[in-house]
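Single chain ahead, by itself, as C-alpha cells, in the form predicted on its own.
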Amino acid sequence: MKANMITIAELKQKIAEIKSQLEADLIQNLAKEELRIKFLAKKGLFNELAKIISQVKPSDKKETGQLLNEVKTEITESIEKSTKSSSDSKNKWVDLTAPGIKPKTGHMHPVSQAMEEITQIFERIGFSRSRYPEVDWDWYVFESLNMPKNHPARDEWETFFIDAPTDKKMGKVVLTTHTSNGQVREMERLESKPPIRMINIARCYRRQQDATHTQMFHQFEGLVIDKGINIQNLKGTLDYFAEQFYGPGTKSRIRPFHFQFTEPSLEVDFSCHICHGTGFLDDKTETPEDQRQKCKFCKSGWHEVGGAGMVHPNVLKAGGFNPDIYTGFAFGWGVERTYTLKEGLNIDDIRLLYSGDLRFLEQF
C-alpha cells in the first residue's frame, strides 16, 4: 500500500469530524447560507473530504463513492431544515411594542349558530333544554305519537331502519325522523309530574334530497304540559319566538292542518321580513294587485316553517298524563329552514350548509 493511500476506516473518521462540525454549527443557528457556503462549496469541507477518493484503492472506491453520496444527501437536508435564513443573522431592530398578528381562528357552524340562538330564546320563558336519542325505538317515534302500524311516515321509503333485532314491545329500531319521539320520553324522565317546558334540538333523518330537503337535518321541538294550556298559550308563545328571531314586528299565522299526534293540528307561517307580510313590496295599497310590485321572496307575505297543534290524548296517555286533567302543546320544525329564511340570507338551497365550502361558510 502506498504511504499516501486512505482506507475506509479513516474516511469514515473524517466523514464523522464533517457532521460533528455541521451539528455543531446548527446548534448554534448559523444561517442556511453560511452553512451552504461553509459545508457544499466549491472550497467547502464536503468538496475538500472527495478529493481524497483518488487516495484510495481501487476495491474500494465504489464503497467510497456510497459514503460520499450519502454524507453529502445528509448535509444538503440538515442545511434545508435549518430555519435562520441569511437575512436573519443580521441584527435588527425589533418594536416589542407592535402589535402581535392574530392567529388565523374560526367560528361556529351557521347551523350551530341558529341552535344557540334558539336555545337562549326559549330559555328567557322557561324551557329547559333537553336531549333525546337520535336512534330510537319505533314505539317512541311511532307508536307512542298515535301512528297505527300503517301508517305512511313508517313506511321504509320514508324513514331509515337499522338492522337491528326487533323488540316485541318497542318495535324495531329506527333513525329519528322528527324530533318528536323526546315527547313521550320527557314524561315519563318526569315521571308524568307537570309542568313540562321542554326544547329539544336535535338531528332527523328522512330519505329526501332536494334544494329544501336533505337526509340529515336539525330539528327543534317545542313541549308544554300542565293544567289549562290552550291555543292562546301556544299563538303567543309562537309571536314570541317569531319576533325574537327575525326581528320586532314579525307574526306567527296558524292554519287548520292534520298531524297524528297533535289534536287539533296547525301549520305555521311567518309573516314575510322584506315585505312585512303584505306581499308587496311597495305600499300604493289603493293600487290595483296586479300592477304592484310582487315580493319574490315570500310571493304571499307569510312563509311555512312548520307545524304545531294541541298535544293529542293518546300521546298525553303514553306519557302517563290525564288528558282530563292536563293539556299541552307542541311545535317544531327544521332549523335549516327557519334560518335560511332571516333577512339578508337570501339561501335558497339548503344543501350549501353541509357543503364544506369555506367560501360559502365564512360569510357567517
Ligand code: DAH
Second form
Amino acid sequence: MKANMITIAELKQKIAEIKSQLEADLIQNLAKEELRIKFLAKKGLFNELAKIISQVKPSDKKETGQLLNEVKTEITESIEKSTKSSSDSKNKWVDLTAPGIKPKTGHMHPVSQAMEEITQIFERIGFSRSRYPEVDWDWYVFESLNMPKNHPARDEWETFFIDAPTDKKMGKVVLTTHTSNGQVREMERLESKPPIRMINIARCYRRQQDATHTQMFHQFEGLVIDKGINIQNLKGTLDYFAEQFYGPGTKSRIRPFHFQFTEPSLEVDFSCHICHGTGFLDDKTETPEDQRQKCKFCKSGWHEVGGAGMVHPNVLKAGGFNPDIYTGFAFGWGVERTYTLKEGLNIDDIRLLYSGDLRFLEQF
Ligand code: DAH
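Just the form predicted on its own so far, so send over the form predicted together with this ligand.
Every component of the complex follows; first up is the chain already shown.
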C-alpha cells in the first residue's frame, strides 16, 4: 500500500466528522443558503472529501463511490429539511419601533359568561347566589320536593345513580338532575327564617344526548320565600329577567303545567327577538294574512325556557316553613338553552359549547 493511501475505515471516520459538523450547524440554526455553500458548493466540504477517491486502493473504489453518494444524499436532504432561510437570518433588517406581536390570551367560556351575567342580573334585585352539591341525596333531589319513592314523576329526570350505601332517611346518592335540590337545602341553611332570595347555579346530569341536550349541563334556580309572596311577584321577576338578559321589549309568558314541587305549576316562555313575539317576519298591516312569512327561529313567536311555580306546601314543610304563614315562588331553567336564544348567537347545536373547539369559542 502506498504511504498516502486511504483505507475505507479512515474514509468512514472523515464522513462521520462531516456529518457531526452538519449536525452542529443545524442545531445552531444556520440558514439553508449558508449550509449549502459550506457543504455542497464547488469548494465545499463534500467536494473536498470526494477528492479522496484518488487515494483509495482500486479494489476499494466501488465501495468509496457508494459511501460518498450516500453521504451526499444525506447532506442534501438534511439541508433541505432545515427550516431556516437567510431571509429570516440575523442580517435581515429589523424595525425595532414596530409594535410587538401580542401573545394569545384566553377568555371566559361562553357558559361561564352567561352564568356571570345571570348572577349579576338577580343580584341587582336582592338575590344571593348559592351553590349546593352536585352529588346529592335522593331526599334533596326528589323526596323533599314532593316526589315520594317510586313516584312516576321521577321518571322525567333521567337519573344517574352513584354506587354508594343508601341512607335510611336520605335514600340513595345521585348526580343532581336539576338545581331544585338547592330549595330545601337553602331553607335549612337559613334555618327556615325568611326572606329567602336564592339563585343557585350548578351543573346537572341526565342520561340524554342530542343537539339540544348534553349529559352534563347547567341550570339556574330561583327561590323566593316570605310572607305574602304571590304569582305576580313571580311574573314581575320573569319580565325583569327577560328585559335584562335579552334586551328591552322582551316579554315573558306563563302557561299552566305540572310539577310535583309547585302548585300551581307553570311553563315559562320568552318572546322571540326576531319577530317580537308575533311569529311572523312581516307587518300584519301591510301583508295579507295568508301571505305572511313565518318566523323560522321560533315558529310561534315564543321560546320555551323552563319551569316555574308557587312552592308546594309540602316542600315548604320539608324545609321547616309553615305553609299557612309563608308562601314562595321558584323557577328553574337550563343555562345553555337560555343563553343560546340570545340575539345574534344562532347556536343550533348545544354540544358545540363543550366541543373545546377554539374556532367556535374564539367567537365569544
Ligand atoms: N327542576 C325542573 C326541571 O329540571 C325545573 C323547575 C320547574 C324548577 C319548576 C323550579 C320550578 O324551581 O318551580 O325540569
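Model, not experiment: these values are computed from the prediction. For the two forms, the rigid core is made up of the largest set of C-alpha atoms that agree within 1.5 Å on superposition. Positions refer to the first chain, counted from 1.
Here Lys317 does not count as shifted, since its C-alpha moves by less than 2 Å between the two forms after the core is aligned.
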